[in-house]
Amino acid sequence: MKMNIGYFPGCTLKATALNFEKSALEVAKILGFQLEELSQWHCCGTVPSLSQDDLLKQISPVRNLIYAQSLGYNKIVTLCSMCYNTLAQSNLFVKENKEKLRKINQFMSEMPDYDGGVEVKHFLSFLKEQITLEKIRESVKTSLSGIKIACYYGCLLLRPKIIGIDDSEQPKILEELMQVLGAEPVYFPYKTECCGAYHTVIKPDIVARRVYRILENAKENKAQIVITSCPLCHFNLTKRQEEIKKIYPDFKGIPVVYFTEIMLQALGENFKCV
């Protein structure tokens, strides 16, 4: 019986990475389930997320909640990063205070109370737990022999330690399903550090210095490609290569894609990025 699970895409999957949202569709299709799009949903809230107001901030996430919950969905998974750690941890706030959550139901009169049931998971998580490694492994038709990768988690998918979805320091869960697509990940320290960020709006500067370093240890390690899952390590560790090679001349770049992209390459389906 074909799998449906509830979707929450967030704002940058229908803008800037439209090929991550696009290759993961595939790939669940591919592995045999499907990611439903919840039918209302805005912005996970992360920007407000930001501020130091404990409980405002969590009026967008918990109303997205609310929206999956409507739809009588329990479970929820993300692809962004940063949409995952927002809903996780706005998710876990409203389960530990009840009396924040009864204020918070109550300034939204207008919507079903939220009672806190709904689960939100990582599509990495997702595959390892439910569809599984090996379901995966045996579902790939072109084997990723002798591509050398270097697994990038950046912050949001491990910190706070609480809601991250590995061992914060030594993760190996994109290494894991490297490894059953038949590529060799690299030993790369790197991988957890930060990209800057936000900081790329209005310190793009030190933001390609980080980014340097990152990738600068990637390619020492012999890798050949960097994936990620989050949208804005993806832009930083893209983007701000321009900037690198204007600070620093000699660097020579290094592509960098989605996961999904990488798993869509084994499963054996021609994908172009949008």
Given for the second form:
Amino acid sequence: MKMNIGYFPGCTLKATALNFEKSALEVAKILGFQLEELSQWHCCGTVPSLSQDDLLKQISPVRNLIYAQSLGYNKIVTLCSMCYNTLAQSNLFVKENKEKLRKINQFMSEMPDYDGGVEVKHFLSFLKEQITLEKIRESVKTSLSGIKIACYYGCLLLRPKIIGIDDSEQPKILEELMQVLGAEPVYFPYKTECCGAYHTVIKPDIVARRVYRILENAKENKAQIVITSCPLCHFNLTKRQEEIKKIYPDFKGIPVVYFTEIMLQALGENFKCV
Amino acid sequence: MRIGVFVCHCGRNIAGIVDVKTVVDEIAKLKDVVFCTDYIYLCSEPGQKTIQEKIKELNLTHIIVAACSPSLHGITFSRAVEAAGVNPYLFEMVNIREQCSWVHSHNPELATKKAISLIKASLAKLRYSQPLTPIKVPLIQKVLVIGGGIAGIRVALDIAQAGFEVCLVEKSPSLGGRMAQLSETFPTLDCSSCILTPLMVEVARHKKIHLFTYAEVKKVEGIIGNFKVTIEKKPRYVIPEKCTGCGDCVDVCPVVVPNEFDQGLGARKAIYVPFPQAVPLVYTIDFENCLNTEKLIICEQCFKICGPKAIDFLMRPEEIQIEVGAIVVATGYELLPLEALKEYGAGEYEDVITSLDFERLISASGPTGGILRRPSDGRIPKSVVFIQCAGSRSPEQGRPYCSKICCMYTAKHALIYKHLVPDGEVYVFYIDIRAAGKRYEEFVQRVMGDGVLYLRGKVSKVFRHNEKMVVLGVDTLSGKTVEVETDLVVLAPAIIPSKGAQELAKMLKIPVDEFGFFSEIHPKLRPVETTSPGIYLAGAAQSPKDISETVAQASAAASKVLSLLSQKEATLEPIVAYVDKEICKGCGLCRRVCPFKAITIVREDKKRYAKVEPAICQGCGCCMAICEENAINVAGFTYQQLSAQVRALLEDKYEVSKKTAEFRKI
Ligand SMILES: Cc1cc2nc3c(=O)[nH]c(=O)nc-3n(C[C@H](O)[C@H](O)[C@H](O)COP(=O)(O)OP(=O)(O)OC[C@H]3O[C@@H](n4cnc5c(N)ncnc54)[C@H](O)[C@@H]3O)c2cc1C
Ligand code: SF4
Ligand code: SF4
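Could I see the form predicted together with its partner chain next, after the form predicted alone?
Complete assembly follows, chain above in first position.
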């Protein structure tokens, strides 16, 4: 099966989250499709698009969607939770507000008009819906049996509800995925607790305390690894472990990796992420 | 034509903005206006009297009242006018409050001008008005009550005690509704079944009440005074007349399933009564779970043991037709399903339960015999966290409304828990406490003083930690986040309309609000009537209500029904469509658009024309709008009247063209 899928990477995947992208591209290849990076893309628009009444802030995401549309894609896949959130929200916003879309198009008179026809998918839902968990199960080379994994979602994949890829309170898509790889997802009530997000910039101690509770909860439930799909969560969950040790000297670390890395370990050969 | 115009101040409501003196001066100048005056409160007794006196004194033939909304006081004034001898359909009410002083409060001049123009328009309409007489239809002296909870029971008893026949239809196997599930009731803490079961028995015994349990209304046709109703009796597979209620069958039935009456916390057999005090005390086989199917009989344990041979596996649904003059809807409520409340771990953890579950667990007749045990391991919880407003007052859940009863029953639960487990800890998370009712606040204060910790704030998450449940929330009074470890979490889920309410509303052609509760005509002035004449509302089917309120409203609905039944004929509004046979071509367009199916096409003297059944017509005007010949008109709102009104409105705005002026002469 040959399937080419438009892929929007976003900035972080080209910087701090290189291994996220690398592993995801590899996973796609093994599963028989290719993530084709859009030949043109820029900032997804990130946080500002959350304030929906400001049309200007929709321009960056919509412009990206126009690129995808001009390149002939009717579906694009993202890896970064933030990119997914921004693009999907913006997309929905212009689809539901024809008048606003008209204004945005008018503003970007040098670009072709966006017609609302591109679908924004996160890699996770793409895997589940398009590739199917069955197919993934069949592709497993090294079963992860015996590995206990805590699946951490953060917020951006699930909220607001209208673009959430799963139930915002009790999601299970990551767990389902881990199960088909043979791993054992652990009970993890903190899977949607906030990691502290941007507080990490000026108030790292807030983040450290929050992350401490999240990771402790994972460990208490016997997890050996925590997985996530958000580069910011990943940063907070890994880099802030140093801060945690300063506040809670007894704290012992736990590895945190992208879900694609763990997938590659199961699907690929001799790939070690931890 | 001698027209009298009365302009109301409504205190400062109108006169504070609209210059009523100018209005009176302007209107007094108009043709045929014999008298025009203003008055501070026209709706008051002396106000109405002024109108009546002037009618007599000046021999007025047509009346205009410019005041508030006709939906508020239209009836008040038309009654006053009628009492003074003027046909009420020669009376017009103009709304210069909502439409003038309120919307143009910043622009008194405009408000005044608009008031004048609106009065002029209704004057123009009035010129073409005809006196009308109400339509009388025969009234069947029998009533249908749908729903056998405390609301339906009260309505049925009130009506039957006044000597009229009632058919009470309840879809479950027994009367009682939710109230039968409750333990003690706030604020008096009297035992729920002690007050309810005697009433249930009374209903069953009453000569004037025909009780249809395990039955549903399938079809409703007709109008006030003469509804034709089809009721489907679901098969119980037990012949009610033969069953003695001995319960021998239960002992031998091999099938055990969760008991819905106990909220699934206890078990029952496939042949069962929902609870021991059920009325009627007739067993029912739930064929979904019975080992038998229509074609194949595998188990006959109950059949074999049943002494009076009451069991009949081949029983079929049965349809019954009844005719009634009025209908009362009392279908009650349900709780928001747990799946909608995932943030509280609802549906995820056994020890997160609903308030109704809790009622069953503390009820002496409940699955645990009144000893509070938590579902996961049967231990007696040493602490309980109650979470109020679970789904209520939550616009993001699509339920912005207050469910009204939860503050009170949560206080009751906390108190009963303290009685059952005196050294237990109780936390209540709330947004505000709403205890507006007789002795309600006192009740809550008593509970608060009883060592129950009330925390103002919302809960963000509930999860399990070893044997305990952990509740993460915030105390907005101290501004701190709180974390409570507890044995049991009890949610007060939003109250929602009962299943099937939407379909029932469609069948009865009555409106529901955006949340699915049945709507009354006017919350203050006509709180138990619906827009369909002859159909009334009672209890929590209309909105969340506690028992006292439900009973009060049920009696109100019953009294409305009784005042209807006290007449031999029902009186209908004469605002119905009529056909001008000369013009009508019998094309049938009107018949197609009539939403009430009031129109038929008849043939007479080689001519086809439309015929309206006035008792069915609701005067909606669809027919009038579609008729190309202008052959069909709604009395009181004829084409002539409406176009005169519109023309008068436009007159001030645009110069009337010659053509329109010509047309006016017609
Ligand atoms: C946990 C809890 C505790 C409470 N405690 C108290 C208390 O202490 N004090 C107090 O005053 N109030 C209390 N209440 C409120 C009380 O339950 C209601 O006020 C009362 O039950 C309303 O009565 P009802 O007849 O309107 O509705 P219901 O009791 O819901 O009865 C409706 C009936 O209609 C039937 N029905 C539904 N649809 C149809 C249909 N289509 N055809 C035929 N039949 C139908 C149902 O089967 C049911 O029998 C409590 C409520 C809850 C949830
Ligand atoms: S008639 Fe209407 S406007 Fe006048 S006083 Fe009464 S309420 Fe107010
Ligand atoms: S026939 Fe059905 S109800 Fe009767 S005993 Fe058997 S399973 Fe129970």
